[in-house]
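Okay, so here's just one chain, in C-alpha cells, the form predicted alone.
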Amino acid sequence: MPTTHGHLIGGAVVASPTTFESRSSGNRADLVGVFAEATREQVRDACVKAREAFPAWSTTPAPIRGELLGKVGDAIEREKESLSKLVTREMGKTLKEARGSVQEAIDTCRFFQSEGRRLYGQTVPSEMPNKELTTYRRPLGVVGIVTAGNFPVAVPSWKIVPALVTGNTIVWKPSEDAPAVSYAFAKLFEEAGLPPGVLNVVFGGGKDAAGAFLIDMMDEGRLDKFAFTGSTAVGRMVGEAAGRNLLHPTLELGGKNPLIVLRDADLDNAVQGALFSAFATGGQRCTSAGNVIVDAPIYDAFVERFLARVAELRIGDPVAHDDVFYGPFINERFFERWRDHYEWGGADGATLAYGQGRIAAGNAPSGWVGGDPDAGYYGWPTVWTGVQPGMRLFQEEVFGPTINLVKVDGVDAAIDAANAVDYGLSSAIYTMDRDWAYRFKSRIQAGMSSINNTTNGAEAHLPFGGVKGSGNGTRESGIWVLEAYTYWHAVNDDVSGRLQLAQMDTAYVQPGDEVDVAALF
C-alpha cells in the first residue's frame, strides 16, 4: 500500500479520516499516490497556523526573505528533470512542456530574490517645514491560494513566490489534479529553510471541499486576500465572497483567445502559430487559442495547409512517448465537458473539418502513437470550420484539443470578431503590415497580445492577467504583482515639536503687486 501524504499545516504533516489518490492522466492504472482529504476543521487550522507565524515572517528584512526564494530557486533547478517527468507523469504535459513550467517557476524565484533587495518605498516633500512624509510596502497578512491542475508547478509560483518575498503567510489549496506535484513543489520551500506556518498546504476537492472551505475562511475573517486560478463561474463565487469582506482577489480566469492571421502573413508561420495556440496542452491551457481568425483571401490555403498539419499531429501517452504534441485531458471531468461541444458545433449549423470525438481502439486518427487509448482520456484534434461570433461554439471556452476558423474580410473584421466574446486574456496576429499590427494592438480588448507569435507563453517578468470575463485587472508576474500582495503605508513625520495642520497652517507664497510688462519697456 503506498505511502498516504498528509498535508503540510504549521511545519507538520497531518493525517485526514479520508484520502483521494491521484492517477497518472496518461495511464489510469498508473497510481502516482494517495493524499489525505483536508476537512474544514484542517482549513481553519491552516489559516491560524499561518496567522501565528505572520509576525515573524513579516519582519523578517526583504532581502532575507528574497535570499530563502533564491534556494528555492536553487533547488528547482536541482530537482527540475526529476519534477518535470513527475509532471508530465500526473497531468500528462509533454516533457518539453513540463520543463519550460518549470523553467517559469525557476525564473520567478531569480526575479523575485532580487525584489527582495527592491522592495521601494517613497519620501515626499511636505508642504510644512520639519516634515517627512514616506511610503512603504506592508505585507497584507494570510493569503489564500487556490490553483489549477493544468500548470502545477508554474502558476502556484507566480502567486507563492511574490506572496513571501512581500512578508505574507499562505493557505495554499492545490488542485486535485495534481497533489504529487504540488507536494514535491512544497517541500522544495521547506528545504529552503522557509519558517513553520509560513507555507501550508492543504489537499483535497474544490466543491463542498478544500476549495470551498478555504473560500469560507473570507466569512470567517482569517485571510486577508485570496488568490484564484480557474473557471470564470468559480472566479465570481471567489469575487462574491472577497467582495463582502473588502478583500481585492487576484483572479486569473478563462478566456476565448483569438488568434488573427491576416492576407499578407507569413502563413507557414501563421499555420505552425496555430497549431500550437490550440492543441498545446491539449487546448487545456486559459490562453490556448479558441477562434483562428482568417482573413478571406487566404482563408482556403490557410485551412488547407492547417488540416494538413492537424492530420500529422501525434498524440498519446507523453510518459510513454516523448514525442507527441499533446497528451490526455487531465481528468475525466474536463473530457465529459469537451465532448460535449460537439453537439454545441452541430446546433450552430458549423461544419466539423476534423475530429472524431474520443480516441479509442477502432477510432484513431492517424497520428495516434499506439497503446492502448482507453488508459487515459485522449480527444481527437478537432477544427471547426463555418464558424460565426453569434454561436455558441465561438463564445464559451472549450478547454480541449479544438479550434475554430472563422472567415473575416480584413483587419477591421477580424479585430471585430476577436473583441466579439465576454472573454478578455490573450490574444495574437500574424501580419507584416506595421498599420495593422498597430491597430490591433490598440483596439484588441485583451490583457496580453502577440505579434507573429502564438497566444500562449508569458515570462516572469511580464504582467500576465486578462480583462471582461478573464479577470479582475490584478495581474501576475513582474514589478506588477507587488500591488497585490501588498498595501501603500504612509507616514506623516513631524519633528517640529508644534501642531502644524496642513492646508491650514500651511505658509503659502503671497503674491506681489502686478505687473504690467507693457510699461517696463
Second form
Amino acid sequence: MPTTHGHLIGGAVVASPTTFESRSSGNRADLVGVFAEATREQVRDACVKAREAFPAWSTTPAPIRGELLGKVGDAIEREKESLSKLVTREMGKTLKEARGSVQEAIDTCRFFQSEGRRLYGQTVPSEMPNKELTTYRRPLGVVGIVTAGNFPVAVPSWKIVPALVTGNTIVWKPSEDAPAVSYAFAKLFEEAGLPPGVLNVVFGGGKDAAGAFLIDMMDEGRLDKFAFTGSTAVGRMVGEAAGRNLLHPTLELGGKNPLIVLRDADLDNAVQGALFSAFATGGQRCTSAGNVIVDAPIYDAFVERFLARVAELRIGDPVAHDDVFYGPFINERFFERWRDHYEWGGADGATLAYGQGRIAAGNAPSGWVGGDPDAGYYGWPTVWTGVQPGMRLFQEEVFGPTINLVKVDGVDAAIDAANAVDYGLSSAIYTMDRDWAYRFKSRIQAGMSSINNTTNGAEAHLPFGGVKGSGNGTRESGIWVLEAYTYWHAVNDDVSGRLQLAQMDTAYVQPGDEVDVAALF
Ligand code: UN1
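What I would like now is the form predicted together with ligand UN1, since the data block earlier showed the form predicted alone; can you produce it?
Entire complex below, previous chain first.
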C-alpha cells in the first residue's frame, strides 16, 4: 500500500480519517497516490492557520515576497520535466501540452517576481495646502481557492502567485482529479522558503466535501476572498456565498467558444486551428471551441478537409504514446456528461458526421494507437454538422472531444451566431479581410479573441477571463489580476497643523471675487 499524503496545514502534514485514490486518467490500473480527505474541522483549521500567518506575511516587504516567488519559478523550471510527466500521468493531457502548462506557471512566477518590485500606488494632489494624498495596494487577508483538474499547475498558479506577492495567505483545495500534481506543486513553494501557514492545501472532493466546506468558510467569516475555476453552476454558488458576505470572488467559468472561418480564410490554417481548438486536451479546456461557424461558400470544402484530418487524429494513452493528439477524459463524470450529448444531437436534428461515443475494443477510430481502451475513458472525436443556434448542442458546454460545424452566410451572420450563446470566454476568427476582422473585434461578446489563431493561447501577462456566463468580470494574469487580491487604501497626510476640511475650506472661489450673473444683463 503506498503512503497516504496528508494535507499541508500550518507547515504540518495532517492525516484524515478517510482517504481517496488518484488514478491515472489514461490507465485506471495505475495508482498515482492516496490522499487524505479533509473534514470540515480540518478545512476550518487551515483557515485559522492562514489567518495566523497573515500578519507576518503581509508585512514582509513585497520585493522579498517577489524574490521568493522567483525561487518557486526556479524550482518549477528545474522540475519541469518531472512535473509535466506527472500532469500527463495523472490527468491525461499530452506531454507537449503538459510542458506548456507547466511553463505557464514558470512565466507567472517570473512576472510576479518583478511585480513585487512595483505594486505601485499613486500620489494624488490635494485640494488643500500642506496635505498629501497617497494610495496603497493592501492585501485582502485569507484567500480560499478551488481549482479544476484540466490545468492543475497553470491555473492554480494564476491565483496563488499573485495572491502571495500581494501579501495574502491561502487555503487551496485543488481538484480531486490532480492531487498528486497539486501536492508536488505546493512542495515547491515550501522548498523556496514560504513560511508555514501562508499556503495551506486541503485535499478532497467538491460536493459535500472539502470544496463545499471551504465555500462554507465564507459564512463563518474566515475568508476575505474566494477564487474559483470550474463550472458555471458551482460558480453561481460561490458567487452567492461571496455576495452575502460582501466578498468579491474571482470566477472563471465555462465557455462555448466560437471559431469563425470566413470565405477568404487560409483554409489549411483554419482547419489546423479548428482541430486544436476542438480536440486539444480532449476538448477539456475552458477555452476549447464549441462551435466552428463557417461561411457558406467554403462550408463544403471546410467540412471535407476537416473530416479528413479528424479521421487521422491519433488518440490513446499519452503516457505510453507521446505522439497522440489527445488522451482520455479526466474523469468518469466528464465522460458521462459528454456521452449524454449524443442524445441531444439526435433530438436537435443535427447530423453526426463523425464519432461513435466511447472508444472500445472493436469500436475504435482509425487513429486509435492501440492498447486497452477500457483502461480509461476515451472518446471518439465527434463532429456534428447542420448545427444551428438554439439547438442544445449549440448552446451548452460539452467539455469533451466534440465540435459543431455551423453554416452561416457572411461576416455579420457569423458574429450574430458567435454571440448567440450564454457564454463569452474566448473566440476566434479566420479571415484576411481587415474590415471583417475589425468588425469581429468590435462586436464579439468575449473576454478574449484571436484573429487567425485558435481560441486557446492565454499568456501569463495578458488578462484572462470572460463575459456573460463565463465569469463575473474578474481577470487573471498580468497587472489586471492585482485588482482581485488587493484593495485600494487612500491616505490623507495633513501637516498644516490646523483643521482643513475637504470641499469646504478650499480656495476655489475667493470671497469678493464672485460674478453676480443676475446683475450682468
Ligand atoms: C482553462 O482551460 O481553464 O489558453 C485555462 C489556454 C490555456 C489556459 C486554459 N493557456 O487554453
